[in-house]
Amino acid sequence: MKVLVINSGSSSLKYQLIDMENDCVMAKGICEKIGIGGRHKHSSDGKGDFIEDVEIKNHSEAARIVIDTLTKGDYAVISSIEEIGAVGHRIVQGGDLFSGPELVTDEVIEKIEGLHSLAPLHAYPNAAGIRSCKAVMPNIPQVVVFDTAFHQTMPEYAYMYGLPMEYYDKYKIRRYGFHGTSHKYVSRKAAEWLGKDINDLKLVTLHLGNGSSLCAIKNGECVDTSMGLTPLEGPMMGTRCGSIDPAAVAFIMEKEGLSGSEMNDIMNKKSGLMAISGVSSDFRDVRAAADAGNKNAELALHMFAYQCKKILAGYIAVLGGVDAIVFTAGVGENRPDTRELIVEGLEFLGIKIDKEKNDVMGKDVDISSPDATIKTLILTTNEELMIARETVKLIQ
């Protein structure tokens, strides 16, 4: 079966066509600047790639461009739309309405749109992507896979906040967590790597990138995760402040005369690594600046590692021990210096890495020191493949 994976944003539509017989990506690309011009980037396996500026008025036009590119012309990888067995959509926020993948119906789309207040940047664009694909491919099964679904196994005492219960009753204010598709994928991959049943493992997975989250996984299920109601909670990130004293928010708003949306913009887009370093939100740029003697850049890197270390150690306590910790995503897979900073000082827990093994980027590898009692792994994530697998599993 061939599965088309769609990730729809406010002005973009990313896609991958995956052959599930061999997990091969046949083609991938993105339609971006939707409604504000338009650009299409595409790559086909064995046939090269291209970038072209083309007017894309809405998500429906983007979906048609994707299908035309996949089925017609020099970059075609299938002869007709009928070769696509299913479409899997990445959906950011499922609230507490969805604990697993769902077949797309009008009711499901309406529920996703109804979560707009919890995911103001994603709910409507996600729904627009689904509607567009349904219009272009009306006879192909569509499945939605939620970033939040994997975290629905958290116990109540882990996901509730210490706020008046009326805010949960009225607005469902609670921890939801994100990156669930990635955490689920690498936890299963870790079980295979270790040659053990996922139901017998305790893992902490660290999805580290411009957005970062950690997840405590016991017997294959999430028991806690660092992102909360929104992706803002947890360690400091590229441009996000991470967890801070909530009173600091009210204090700054009052002193600076800021609205809620303005403060939210600061916390999400003008904070984190970029704000502390004064250099960039990119770990590579910040590391280069630190190596050149920039003290604020060095501070930013140490802050990030320290905050990840605290959460990691806390999750080991929550799990009552751990079999392995797993680094994944852009920073987790590609920054040896960041990994080293995070695990430094955790030898007393049995976590110790081999610096020579750790000097690697973008590969699946065990970087544990020979005398470590807890495995430390680097495993590349693949959210699109996980979405495709969830899609196939559901429709079959």
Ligand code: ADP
Second form
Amino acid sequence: MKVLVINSGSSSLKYQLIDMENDCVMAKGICEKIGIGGRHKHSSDGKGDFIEDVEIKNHSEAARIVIDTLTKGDYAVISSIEEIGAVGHRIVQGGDLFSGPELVTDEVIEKIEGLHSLAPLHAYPNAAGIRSCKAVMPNIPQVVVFDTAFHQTMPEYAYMYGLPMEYYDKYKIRRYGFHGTSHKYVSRKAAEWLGKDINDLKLVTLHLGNGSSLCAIKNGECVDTSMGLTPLEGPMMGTRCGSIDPAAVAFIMEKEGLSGSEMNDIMNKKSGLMAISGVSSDFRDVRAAADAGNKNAELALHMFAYQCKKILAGYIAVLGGVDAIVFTAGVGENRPDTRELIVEGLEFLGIKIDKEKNDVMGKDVDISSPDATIKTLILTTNEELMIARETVKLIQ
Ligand code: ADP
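Same protein, the form predicted in complex with ligand ADP this time rather than the form predicted on its own?
The next block holds the full complex; its first chain is the one shown before.
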């Protein structure tokens, strides 16, 4: 079966067509600047790629462009829409309404839109992507896969915040967690890698990228995760401040006369590695600056690793021990220096990495030293493939 994976944002629609026979990406691309111009970037396996400036008024036009490119012309990889067995949509926020993938119905779309106060940037664009694909491919089953769903198994004491209960009752303010598709994917991959049953494993997965989150996984289920109501909580990130004293927020807002949305903007886009280093939000640039003697860049990298270490060790306590820790995503897969800083000093727990083995990028590899009692793995993530697998599983 071939599955089309769709990730629809406010002004973009990303897609991948995956052949589930061999997990290969047949074609992928992005329609950008939807409603504000339009640009289409596409690449087909074995046929090359192109970038074209073309007017894209809305998500329906984007979906039409995607289907036309996949089925007609020089970059076609299938001969008709009917070859697509299903469409899998990445949905950012499922609240507590969705604990797994679901087949799209009008009711499901309305529920996703109903969660817009919890996902103001994503709910409507996600729903627009689903509606557009339904219109262009009315006879093909559509499935929604949520970033939050994997975390729905968290116990109440892990997801509740110590705020007045009325805010939970009225607004459902609680921890939801994100990156769930990735945490689930690498946890299953870790079980395979270790030759163990996922139902018999304790894992901490570290999805470290521009956005970073850690997840404590017991017997295949999430028991805690570091992102919260929004993806701002947890370790400091590329441009996000991560967890801070909440009173600092009110303090800064009062002193600087900032509105809630201005403060949100600062915490999400103008903080983190970028703000502390004063150089960049990209770990490569910050490392280069640190190596050239920039003290603030060095500080930023240390803060990130230190905050990850605290959460990692906390999760090992929560799990009552751990079989393996798993690094994944842009930084987790590609930054030996960051991995080393995070696990440094955790030898007392049995975590010890081999520096030579750790000197790799973008590969699945066990980097534990021979005398480590806890495995440290690097496993590449693939959220699109996981969405496609969940989609196939549901419709079958
Ligand atoms: P996002 O959260 O946007 O998906 P990524 O997972 O792509 O982010 O991670 C981006 C970060 O990963 C950047 O800070 C970058 O430094 C690092 N990174 C990504 N790819 C590489 C690479 N090939 N080599 C070194 N670092 C990389």
